[in-house]
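Let's start with one chain on its own, the form predicted alone, as structure tokens.
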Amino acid sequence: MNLELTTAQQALKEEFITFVRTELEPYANDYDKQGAIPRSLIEKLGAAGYLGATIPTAYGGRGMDQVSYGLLNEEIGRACSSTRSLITVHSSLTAETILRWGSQEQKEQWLPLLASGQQLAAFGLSEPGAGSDTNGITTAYEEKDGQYVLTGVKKWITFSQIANLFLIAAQGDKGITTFLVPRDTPGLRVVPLEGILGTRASLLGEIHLEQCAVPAANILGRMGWGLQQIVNTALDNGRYSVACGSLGIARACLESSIQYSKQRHQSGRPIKEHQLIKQKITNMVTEVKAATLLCRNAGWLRDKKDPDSFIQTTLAKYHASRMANAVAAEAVQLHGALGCHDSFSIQRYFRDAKVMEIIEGSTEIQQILIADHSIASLSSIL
């Protein structure tokens, strides 16, 4: 494994960089105060590429690769999650999804516009009553005159308020099935959810289907294999991205730590002389360090498309979420009363922190995996 960025990689994380600094970073906790993202802002990052940098040229994407991906992932999340997120369900869950498994129709159809921004897609997998639990899906399609009829709730939806495009999965007589569904369908709408603990800008809703006909050109991949092709394609690209905009959320704390231990005196001498200071710096860059590589590698097996990339994804996804919620708990004891109030960016850290361990598969969902995995065939993990 080479965990060595190249020229173009290094040149691509400097351009994401000054993104962030000029475009995203000053306005981060208005968005999370405001509980939204304004539309200006998506513009901006679909005229940069930012919601199609996995979608081949062809497609009207910039073909990035997937240790790139990471890094835009790494950089936007350290910023602003809620805006990591609208990433996650548009280019990671969906876009990529429909690249992976669409037909030749669907890709010409909705690639170009998801890529450029013009369209927004939402991931439609959790319910009021199910969540992990995939089998638990009640969302029910039946055909009907040729049409595939959708019938139910759909709940958690990350920018649903906002989306053009539903990827919906359903369950009917030939199993789970995944069906594209544009918000424009009679009998689709959207109702906003608030009150939410963390990327409160994320715009949030519950898809309510009540008598949804689709055409049968509106099912991504095989009838019945919703499980196994789409849903698991999909939060497979979603935990590499929440992995990585973990990892940006966890450096924003150290920086921000550091920044501030140099700053704020005790006893007469700034805080980074105090030993207990230097000892949650050291456990923050360990942590951070550790995830780095395990993004790094997950993304450069993803490049290569090697088997090991789900469980090394998967690894990378369980190890940064939790470590997120660490560091960012760390940075708010060392920033005290300041870390506690919205005038500092760490309160909103620490809230969103708490989401990555939850969306894209809880921490509980990716321990039974990686230890099954594990028992199965450990060399193909360590």
Given for the second form:
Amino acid sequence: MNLELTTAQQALKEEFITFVRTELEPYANDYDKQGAIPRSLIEKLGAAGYLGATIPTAYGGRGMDQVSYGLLNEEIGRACSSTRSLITVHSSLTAETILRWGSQEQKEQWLPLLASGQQLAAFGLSEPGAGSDTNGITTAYEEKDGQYVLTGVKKWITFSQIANLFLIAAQGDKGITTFLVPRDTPGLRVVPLEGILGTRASLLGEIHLEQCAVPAANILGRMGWGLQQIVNTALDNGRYSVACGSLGIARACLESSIQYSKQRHQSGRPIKEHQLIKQKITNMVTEVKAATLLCRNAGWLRDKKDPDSFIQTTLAKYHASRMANAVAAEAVQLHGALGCHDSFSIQRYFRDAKVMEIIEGSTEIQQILIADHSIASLSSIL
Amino acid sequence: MNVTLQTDIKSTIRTFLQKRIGQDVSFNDGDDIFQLGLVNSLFALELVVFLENTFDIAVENSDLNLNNFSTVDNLEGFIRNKKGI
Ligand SMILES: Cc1cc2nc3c(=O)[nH]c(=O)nc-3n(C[C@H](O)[C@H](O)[C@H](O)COP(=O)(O)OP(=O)(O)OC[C@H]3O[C@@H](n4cnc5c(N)ncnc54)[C@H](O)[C@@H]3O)c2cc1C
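To complete the pair, please output the form predicted in complex with its partner chain; the form predicted alone was given just before.
What follows is the entire complex, opening with the chain shown before.
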């Protein structure tokens, strides 16, 4: 295990911090209130190469390693979870999955457009009646004259309001299969979804597919292997992004808590001098450090293409998302009434943290996977 | 790890499977580990990465066929086929 950042990774981290400080942090609360991140931000993310961070330079990406990509998700997630959500669904769930399993034609067609941010991608798995039980999806495909006709509804789809390309999982006679479905496919309609607790600027929607015909060339991966091959690859990529994004939320809460404890005076002294405040900060620091190590370890194993990277990514996501909730709750407490008001970011972190325990496989689903692996072989976990 | 000796293939596969399935679970080289419900949803990808890394091969879409992966014997045959040995 090597958790030290290289000089190049450290330099990228500095670059991300500068981008976030100037382009994201000052505006994130407004985006949350408006319920959307602006197109201008997406263009800046694209220009910086952050929408194709891990895509090879040959396809117009920045060719970053996974540890660096984790740092990007952490820094973006520290300021704005909605923007981190865009990176998760566009890059981790879709572009990286096309890179791993797409045909040469699919890679050449889509990766340059996605890496530059000229086109955005979203991931359509969940449905009104199917969440954790991915086998239960009812969106159907049917082969007709060499084409595949899709019918069904996908729900809670992040950035579907503006995405140009959808990765859609559907059920059919050859088993669950995934399809690349461009937004302009006749019969495809997106209905915006409002009222979400956290990541409020992530432009959620429902995708309605009514007899949407796509050519066989748009099948991603092997027919019938949609879950084992494509969805699992996508969710593994997404979990790493969400783990690091959760770490970012927790770090933001911790940094703000330390800052506030120096400024806020009660009983004639700054609250940092109260022993119970010191206890809160100690607990937060310990949790953040532990999650940092888990995320770095997952990134390192992912770069090595180690089979244990899957379970270690699950472990990082499980711990970091739960930890972000605990740390955000403590941060609200430490900030008192200010922590409850929308003039300050803490309430947003608190809401955003909850979402992290539900997406990319809920906490309970991670518990099942981690327990199974631990029972089979504790040494592959520890 | 790069496995060069042909005789190593089966035992390397076995060691990996035993770790994933559980040291205390016994199965034979002809048993279908998927049908017996011995593996969870992460397993297929773990197996693919293990095969690629260990035997220096690329698993393609067309290789994704349960027959290739279902038993130790079949996995050995798949690797031999891929490497032409
Ligand atoms: C903000 C947001 C963005 C999202 N973006 C996307 C997206 O871009 N694309 C997409 O496809 N989906 C997206 N989703 C949907 C998300 O993936 C699902 O919400 C998630 O998979 C859980 O499914 P569910 O909400 O239907 O809950 P359910 O699966 O109905 O679960 C309800 C509760 O039961 C628990 N549970 C379920 N099964 C088990 C079990 N076997 N054992 C123990 N407990 C269990 C769950 O953990 C949960 O606590 C998004 C959701 C949110 C909130």
